[in-house]
Amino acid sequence: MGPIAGPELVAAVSNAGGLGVLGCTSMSPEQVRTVIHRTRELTDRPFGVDLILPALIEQDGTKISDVAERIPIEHRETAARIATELGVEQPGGSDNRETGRNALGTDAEAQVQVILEEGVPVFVGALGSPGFVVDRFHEAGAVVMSVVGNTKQAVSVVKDGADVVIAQGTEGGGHTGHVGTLALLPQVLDAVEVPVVAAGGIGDGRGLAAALVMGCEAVWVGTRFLATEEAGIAGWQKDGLVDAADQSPVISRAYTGKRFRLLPNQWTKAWEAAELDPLPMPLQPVLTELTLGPWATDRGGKEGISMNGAGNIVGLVKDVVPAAEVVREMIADATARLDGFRPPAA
């Protein structure tokens, strides 16, 4: 959830009796020892931070401005109309002054050095192996979380250390796989001996009560966090998914370059409509916020051209509400639906 995911909601879930986690890719290892110290000022209970570890990028930090010599010269073109055409001012592209950090998805080393010396307990990993870090964060007595789509990469997760799987299908916001919740988690419970978390498309209590039935631990949301008071997005996005139904969310790859479950806006029917398709991460993030500087994301809040990431689940969305409502709901929900459960004569 990125930046979506700040001190406020983080702590909220936490002191509600869930786990909150502190989306941090984005951000600089400053930035994160902020907001952990934030959070820590809002909750004395546990939480985690996330960063995500993409597969086959080097994690010591590459800045934007030497990714952004990569970039094939058609695709700026292709991008710099996009941009023009929605009437959005150019930043500057190699002159902006946000060159000079590193490019998403590739600050890991530092990131993870701020978050052991800060001591949180509970480490998640997303799109990639935690495989690097996992010995560290064991020593320092932390949780490793891993996040995966798929048997084969939960099974590759644990070999490498990971201590819980959480499982997301397809449904899911955000980047993405392509197998669904319901055939990939009774998969993953067989294969790996670890805890398993269920995640994609589970934003109530009864999506928390069938994950349990199935034998997981607990569940990872997202979706519904998104439409709470506390979530770090403008209004228009909040509204945008209270008004949205379950088959609204698209996947696109022109944000990261990756599968990403959002809600369509003009930029991403833009280069679905373009004769190139998006670079790969780290050079389609690159792009995107060169080429529109800060509505390139959530940090923004400009309509139609800000990323606004939902899941399926989207259409359960009826509100915005405080996190700690959407926390005590599922549990009040998911409890009196378990206690009436009765599973079938053997």
Ligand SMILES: Cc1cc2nc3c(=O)[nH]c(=O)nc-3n(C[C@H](O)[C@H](O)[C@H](O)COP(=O)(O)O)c2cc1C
Second form
Amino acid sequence: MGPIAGPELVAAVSNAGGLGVLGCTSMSPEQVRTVIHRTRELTDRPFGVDLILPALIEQDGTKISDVAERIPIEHRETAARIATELGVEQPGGSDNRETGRNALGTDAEAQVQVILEEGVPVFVGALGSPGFVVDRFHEAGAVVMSVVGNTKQAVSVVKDGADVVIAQGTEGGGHTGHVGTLALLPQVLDAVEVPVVAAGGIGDGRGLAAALVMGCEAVWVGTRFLATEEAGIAGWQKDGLVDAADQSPVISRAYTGKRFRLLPNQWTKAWEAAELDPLPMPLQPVLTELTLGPWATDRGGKEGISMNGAGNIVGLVKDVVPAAEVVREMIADATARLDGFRPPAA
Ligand SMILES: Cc1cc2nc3c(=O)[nH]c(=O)nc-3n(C[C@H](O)[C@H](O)[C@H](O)COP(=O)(O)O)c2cc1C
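Okay, that is the form predicted on its own; can I get the form predicted in complex with the ligand now?
And the full complex, kicking off with our chain again.
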């Protein structure tokens, strides 16, 4: 979840008995190393690192400014116009960082190298298949998990070597597919032999209990952790989550070019009104970054333009609490619900 899931949130989740996962996609390799070190200062327990993976990693010296040149002029002008109308000071200039062809324009190969060097025990690949890095993580003794949105993808990533499948239904926050969680889970459970982790619309013990009863090994939670004290987003964003209802999140391609469930704002609405086709990755994210600054998701981001990812479970979020409380309550409530429950004989 990008800088939202930084060392404080990840360590709090791991210390409370969960498995925290750092969202490192938008970070430089040096930043990835720094957040891993910081997390180790805050917890002795296992944690993971998540990257949105490109289809393949190529090191060809491509710079972000080279990618920017492939963005159609109409899109560049539209982004600049919207930014000006919204009073956003555009960073301007050219960006000479190498992209490494990551889906978001950051250097995925160097990020992977750092995660391997640091001996992080769990790697999570979002969007693309982790197939081309699986062997290296296995040689390093790490577990590889892969986020999928449909059964075909689940089968494919397991074939590519993933040890665990995280099946995320469309109601989940962030990048998301088309199939609802309740329909997705039994089909993925039937299709793969590896452990399945349920994701999308799980925010309390009821969701955890339901996933376990269905046969999943665990749950993967995004939206509920956004409204925690440790989440790396601004106070106004947390307030917005508390105020939101189940139908508030919508799907927008404005930030990344791919379907992303979020709370709409002036930026997403203006893009929708412009009726331009979203660009493929990494063009749309690079356009967003060059126009708004780094993702406009940093702590203290700007109201109206900062990305507010959220899933439909957001209506359940009534307060901002410590992350450990979310983990403990979820486990305690699910345990109480499952007390006396007997799974059917195999
Ligand atoms: C703001 C936001 C950013 C996200 N970024 C990532 C990411 O970088 N990598 C990833 O694997 N999943 C990402 N996700 C998806 C979550 O990991 C998770 O699959 C999803 O939030 C689960 O559904 P839920 O929101 O209903 O709990 C993001 C979700 C949100 C809300």
